[in-house]
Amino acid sequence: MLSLSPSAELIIWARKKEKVPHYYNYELMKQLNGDKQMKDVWKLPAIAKWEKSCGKHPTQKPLSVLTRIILASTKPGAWILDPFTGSSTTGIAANLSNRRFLGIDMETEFLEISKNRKLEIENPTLAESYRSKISGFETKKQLELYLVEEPKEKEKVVLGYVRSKDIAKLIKQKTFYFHSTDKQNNLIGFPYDLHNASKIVIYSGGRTKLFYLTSYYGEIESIQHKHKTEIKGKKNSITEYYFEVKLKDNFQQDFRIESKKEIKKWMNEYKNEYSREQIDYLPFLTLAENIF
């Protein structure tokens, strides 16, 4: 009986919400296809020997395929999740393309391969060599040159709400908390790129007053999701979970921040982008250029 070896992979491109637009790098894909619109059938080589330098995975995918998918559908600095990461070809392609990555897998053996592959590309010379070997580009230097010239991600700022009576206390704080569940302990759907924010700026107002920006801001060091029992002073809180924002230093004041900015307009833009029903008093994202 004649048996044909499988030589194709099916790629499904979908999005979670109809109203949230997807990103597609049309110009780059056209450039990689001889200046013609990219087709939905790609001819790329199988896995090369150098892609298995840290070990083998039974269903490992070629770096060329994952690199093209990532460049076609994400912006610089984007977070990429692979819930069945295996030996993390997705992660290697993401990191070599200046994207961030989170991988999940149950097999310790494959996670060890993933770890070793990551350690490999932390060597700049080896990383450059791997980029030059990835197929699907017109020249060996095309990927490297494209990444240098690729527009950098705009700096994001997360806006956090504080009651007016508590604003003066901020100058002594190095930690800030966002609720991540509502009063019924339902998880609040914060934007996936909350962790991309580099700064936090405090806003206040509401009720009978207009929302306004305060002059208080902080440089973010880390953001972690925590249960109330892990947070001092919140053990008896109605809210079960919080985002803990740690700052590099205490809150500072920058009087260049104009309090009369169109904060309600930003709220509406945010609600539309993330399909949220309401945002008042909750954290949301905007760009640094809107504020400073």
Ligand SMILES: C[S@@+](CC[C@H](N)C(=O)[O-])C[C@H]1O[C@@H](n2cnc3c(N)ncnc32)[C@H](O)[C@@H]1O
Contents of the next structure:
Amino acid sequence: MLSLSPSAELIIWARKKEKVPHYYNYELMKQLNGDKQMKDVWKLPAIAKWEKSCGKHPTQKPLSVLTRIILASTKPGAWILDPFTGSSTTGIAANLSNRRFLGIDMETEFLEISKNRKLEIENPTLAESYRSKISGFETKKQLELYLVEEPKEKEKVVLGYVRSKDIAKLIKQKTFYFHSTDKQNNLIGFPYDLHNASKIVIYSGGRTKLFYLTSYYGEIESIQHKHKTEIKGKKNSITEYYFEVKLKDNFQQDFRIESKKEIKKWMNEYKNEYSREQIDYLPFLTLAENIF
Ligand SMILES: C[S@@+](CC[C@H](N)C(=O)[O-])C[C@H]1O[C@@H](n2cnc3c(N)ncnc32)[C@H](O)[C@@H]1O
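Please give the other form, namely the form predicted together with the named molecule, since only the form predicted on its own has been shown so far.
Full complex below, order starting with the chain above.
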């Protein structure tokens, strides 16, 4: 029986919550569409032979599709997750475009293909050659040139609360903790990209004192998501999650922080948005440039 062969796939563009900001690179998409606003129907060629150099996945996607999705919706350095990664076309497109990637699949056979594809592009000459072969660009060099010029991510700075009496301990241990205090064990208010923060600014205050910036700030060495059954000193809390933030040795006092307009504005917004109890534990992340 003759039938029409399917020639399109649907891409769903969604976000978890309205409050999570999304990113769309309008200008680049326009450029890739002959200087007209990008349309919601993309005509890109089927997967090419060179994309299967490490073996076959039955439903492997073309790199051109994933590259366009990634460039349209992420900034350089972004973390991209594909929980059904297959041969990791998403990951290869992400890494070729200077983004980070995490993939999950239940089939070790497919993860093997993924690993080999990743190993291939660790060779810079091969990576460059692949970039020049990805469809959807006007010239072979367009993607490579665009990636060189693509604006870098702004530095992410996180604001953390420490009780005045615990500041000495923080200076000594250089380990900071963010907790969730939500009774339903939801990580309310946790910024979705906390893991990308590179600096921390400490504020303090107490029950009788107003919040104030301590002038302590430092670079973040690592952020790890940990488990806990109860917050120290909060006997009835059922909070279960916290983040352990290791600070680098250059954690110090810098009085210039107090005069930084961006941080002041940020503190005020913060105070208005959250309750006293939430403020004690929640981090507040901002994008900040040239603060220090
Ligand atoms: C459509 S394929 C992804 C193809 C991929 N985009 C590529 O270009 O190679 C979906 C993948 O999801 C994996 N998968 C299906 N159910 C899964 C599950 N419950 N957990 C993890 N992986 C799963 C399958 O093994 C398959 O490789």
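Quantities reported herein were computed from a predicted structural model and do not represent experimental measurements. Under this definition, the rigid core comprises the largest set of C-alpha atoms superposing within 1.5 Å between the forms. Residue numbers count along the first chain shown, from 1.
- In the core-superposed comparison between the two forms, the C-alpha atom of Glu219 has shifted by at least 2 angstroms.
- Shown in the overlay between the two forms, fitted on the rigid core, is a CA shift at Gln31 smaller than 2 Å.
- If you fit the rigid core between the two forms, you'll see the Cα of Gln173 move by 2 angstroms or more.
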